[in-house]
Structure formats: C-alpha cells, structure tokens
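Here you get one chain, nothing else, as structure tokens; it is the form predicted alone.
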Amino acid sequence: MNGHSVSAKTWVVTTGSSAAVPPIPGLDRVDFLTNRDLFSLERLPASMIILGAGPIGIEMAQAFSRLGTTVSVVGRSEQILSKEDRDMADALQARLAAEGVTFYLGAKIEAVSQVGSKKCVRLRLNPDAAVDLTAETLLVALGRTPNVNGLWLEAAGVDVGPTGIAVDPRLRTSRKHIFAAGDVNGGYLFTHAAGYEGGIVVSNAVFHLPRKVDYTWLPWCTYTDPELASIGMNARRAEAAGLDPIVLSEPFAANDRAWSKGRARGASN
C-alpha cells in the first residue's frame, strides 16, 4: 500500500462489483449514468432511457416513473427480470406499464449517440424493425462486473473467471489462504448474501471451523411495488438445476388479509 509491502497469513478479497459497460457503438462518447452516480442528480430528468431490464433497471424504472420522469426500458431478453418465473415477471411488467413505463424487449442495441442535448439509442427489434429512442438521460444497467482490475490476482495464482473470482464452497480461491466474498466472486449479488459469506469466511479463516455456503433458503427480492421475492429456488431456478417442480399458485385477490391491507394485486407461487 502506497509503496509499502504488506504480508499476511490469510487474505480476503471483498472489492465488490461495478456496473458493466458493454462495447455498444457510441456509448463511450456520451454521458450516461450507472447506479453509482444515479443518486447524485441535481434535478429530476424529464425523460430517461434505461438499458437493462434486470433488478436495478426495473427498480429505477418504477421509482423515476413515479417521480414524474418519462421512462423507457430496453431489455435484451424477451422478459424483464430473466431469472424470475415468467408469470411473475409478466405481472410486474404489466403493473409498471400501467404506471406509464414503456418496454422494448428482445431488443438488440445497435448504437448510442448524442443528438443535441439528448441521448439517442437505436434498437433493432427484428430484422425489419429499427427504433430510435431519444431521452434527456441514459441509465446503463446491463449487469455487473467484478472489481478485480489492479489487484494482480493472476500473479498470486488466483483464478479469475468472466463473472468473478472462482471459489469453492468454503469461499477459498485457487490459493487456499485467499478467500473471496460478496459480489467479487460472481455468486449472489445481494448485500445480505455478502454478509452471510463474510460469516463463512470468518468461520474458516479465523476460527478454523470448516463451514460451507448453503444457499438453499437464500432470500431473493426485487424492490418494486409490489415486490417480487422468493426464498430458495423459484420454478425457473429449479428447472435450471435439473428438477421438475410442481407449482401451486394463490392469487392475493383470494386473501382477505391482502384486501384489508390494500395489497390484493399479485400472487404467491
């Protein structure tokens, strides 16, 4: 640090992640926002294009729309929140659309440019349909990338993959005295997951009590209104794991408590 060498028996890498900025033509020549600087705006933008229909993009779409911004969401997948069950994601999309959010899904982002004081995004929805969107502000929410640049992990013999530092169930890297917890290991990108992993690291590295991660009952939530939440696997993640889930669904409209709280929209699976 600052030109001085530091040595230790055990190391923990917890450098987190940053917004991924894909190589979209023209994006490097316009001013855009990410989640890091989104909350430093001095005034409310009149219009906003959000690139990305994941949790950050969808949460911010609803928040800014409710504040009065005209919001368009561009998604590369055919559904918002692609890790969620389709019926749940579609219900949330319908709610946001009713509030005024416009969606362009299954879109290829061809280029970004500056047109006067506005940002312009050219989309390709199918081979014969190009769409030009224009807005005052552009938010890039196209995933996360681990903060590993400048750490020289390869020189230390630590394996780093495209999504983050590779770890075993005890959160040890390829160098067993070096651990990685939180977003930097590319696992579950939640604050509560990072806190849980920190406890696993302390158990293994400090107390030498072998302990492995277990995400069976991990809470998973997108903070919209209504929230889209689950504990453990939903049907999509169960199918991806090779299971054949049976899904039982109960609409909140059939629940008296939901009506009494004014929350009768939505369902539980």
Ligand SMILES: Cc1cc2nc3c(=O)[nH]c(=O)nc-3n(C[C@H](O)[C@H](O)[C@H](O)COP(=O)(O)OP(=O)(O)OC[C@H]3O[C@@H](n4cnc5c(N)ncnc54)[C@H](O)[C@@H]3O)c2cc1C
Second form
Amino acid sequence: MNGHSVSAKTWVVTTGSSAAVPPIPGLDRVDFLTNRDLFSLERLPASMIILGAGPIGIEMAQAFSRLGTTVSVVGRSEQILSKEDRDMADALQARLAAEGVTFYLGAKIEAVSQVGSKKCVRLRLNPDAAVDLTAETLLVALGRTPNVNGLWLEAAGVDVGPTGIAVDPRLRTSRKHIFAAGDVNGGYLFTHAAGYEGGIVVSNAVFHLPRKVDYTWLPWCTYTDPELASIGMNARRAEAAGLDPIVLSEPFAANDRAWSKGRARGASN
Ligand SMILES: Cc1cc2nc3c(=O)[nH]c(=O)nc-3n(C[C@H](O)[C@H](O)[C@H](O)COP(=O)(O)OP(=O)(O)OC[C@H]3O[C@@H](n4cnc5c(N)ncnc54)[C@H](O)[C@@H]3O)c2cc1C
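For the form predicted together with the named molecule instead of the form predicted alone, what are the coordinates?
Full assembly next; the chain just shown is listed first.
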C-alpha cells in the first residue's frame, strides 16, 4: 500500500460492487451512464433508455419519469424485478406504465450505438421483432460486479466465483483468516445485509464467538411508489427452495387504514 507492506492476522474484504457492464456490441463506444454518474447530471435529460429492469433500473425509471424524462426500460426477463412474485411485479409495472414509462421486456439487446449525441439501442423481442430505440441518455443497470480487481486475491489463495468472493456461513473465504462481507461476496446486495454481515465478521474474527449468517427473515424493499417490500421468502423463493407455498393475498382496498391514509392501491401476500 503506497510502497508499504501491511500485515495482519485477520483480514476483511469489504470493497463492495460496481455496475456490471456486459459485452454488448457497441457499448464500449457509447457515452453511457451508470449509478456512479447518474446522480451528478447537471440537467434533466429529455429522454432515457434504461437497460435493466431490476431494482436500480425500476427505481430510476420512476424517479426520472416523474421528473419529466421520457423513459424506456429494457429487460431480458418477461417480468420486471424478476426475483419478486409475478403478481406484485406486474402490478408495479402497470403503475409505472400508467405514469408513462414504456417497457420492452423479454428483449435481447443486439447492439448499441451513438449517432451524434443520441444513443441508439437495437433490440430483438419475442416473437422475432426488431425494435430500434433512440434517446438522449442511456443508463446501464444490468446488475453488479464485485470489486475484486487489483486486490491480488488469487495470490492470497482466495477463491472468487462469478458473483463474488466465495464465503462459508461464517463469512470466511477459502483462506480462513480472510473474511468477505457485503456486496463483494455476491450474496444479498443491500446496505442492511452488509451491516449484518459486518456484525457476523466481528463476532467470528475479533471476539472468536462463532456465528453463522441466517437470512431467513431478511427484509428488502424496492423504493418505488408504491414500494415493493418483502420479509423472508416470497412465493417465488419458496418454490425455488422446493417448498409448496400457500399464498394468501389481501388487497389494500380491503383495509380501512389504507383508505384513511389514501394508499388503497396495492396488496400484501
Ligand atoms: C443506485 C443504488 C441504489 C441502491 N439502493 C439501495 C437501497 O435502497 N437499499 C439497500 O439496502 N441497498 C441499496 N443499494 C445497495 C447498497 O448500496 C449496497 O448493498 C451496499 O452499499 C453494500 O455495502 P458494502 O459495504 O458491501 O459496499 P460499498 O458501500 O460499495 O462500500 C465499498 C467501499 O470500498 C471501497 N473500495 C472499493 N475498492 C477498493 C479497493 N480496492 N481498496 C480500498 N477501498 C475500496 C469503495 O470506494 C467503497 O467505499 C443500492 C445500490 C445502488 C448502486
């Protein structure tokens, strides 16, 4: 580090993640935005194409649309927020569509190009239809990649998988004295998950009180209006875990408190 060596008995890697930039033909020659520069824009763009229909893409779609930008969202899956239950995600999509956001789902991004200051995206939709989109700005929100470059983890014998540094339930890497917490281990990419994992690492590494992570009741939220929030498994995750969930659904319209707060649209499962 700056020409000095640092040694320690125990190490914790918490370098987080950055926007993933997949090898889409032409993207390397286009002036695109990620979450890094999106919040430093000096004026509101007239139009924006958002590549990615995950939490970041969807939150930014609603925010920019409400500010007055014409927004198009491109998603690979047929559903926005593909980790959420379909009925919930579809309800949110309908709300955003009613506010003016245009969706291109089930789309394959074939190429990206720049014509003057405009950004162009060529898509292929199912069934085989080509669509060309043009906008003033292009936001890439196609997932996250762990910040592991330049750490020389391979020299330390730390295994890194496709989504991040591999860890065991105590958050130890393949080198037991090196821990990894937060986005860099590719688990749950949330601030509160990173904080929780930090506590697990301190317990294991500093106090030598063995603790394992337990995400059973982990909450998470996509901060749209309305918000889409969960605690623990939704039906999709329960099914993926081999369970056969019974889903009870209650529309907010059946709830007097929701009416009195003027928020009777939406539902809880
Ligand atoms: C646009 C956006 C919206 C989000 N919204 C939410 C939300 O609403 N709710 C939520 O829970 N989560 C949200 N997240 C996710 C949340 O930000 C992350 O899960 C959280 O910050 C992860 O914490 P971390 O400590 O692992 O990494 P970070 O907070 O990214 O911290 C990593 C730190 O390490 C530093 N670093 C990186 N590489 C090196 C290096 N080589 N040497 C030294 N330092 C290095 C970085 O500069 C940074 O300071 C959002 C993320 C984005 C991008």
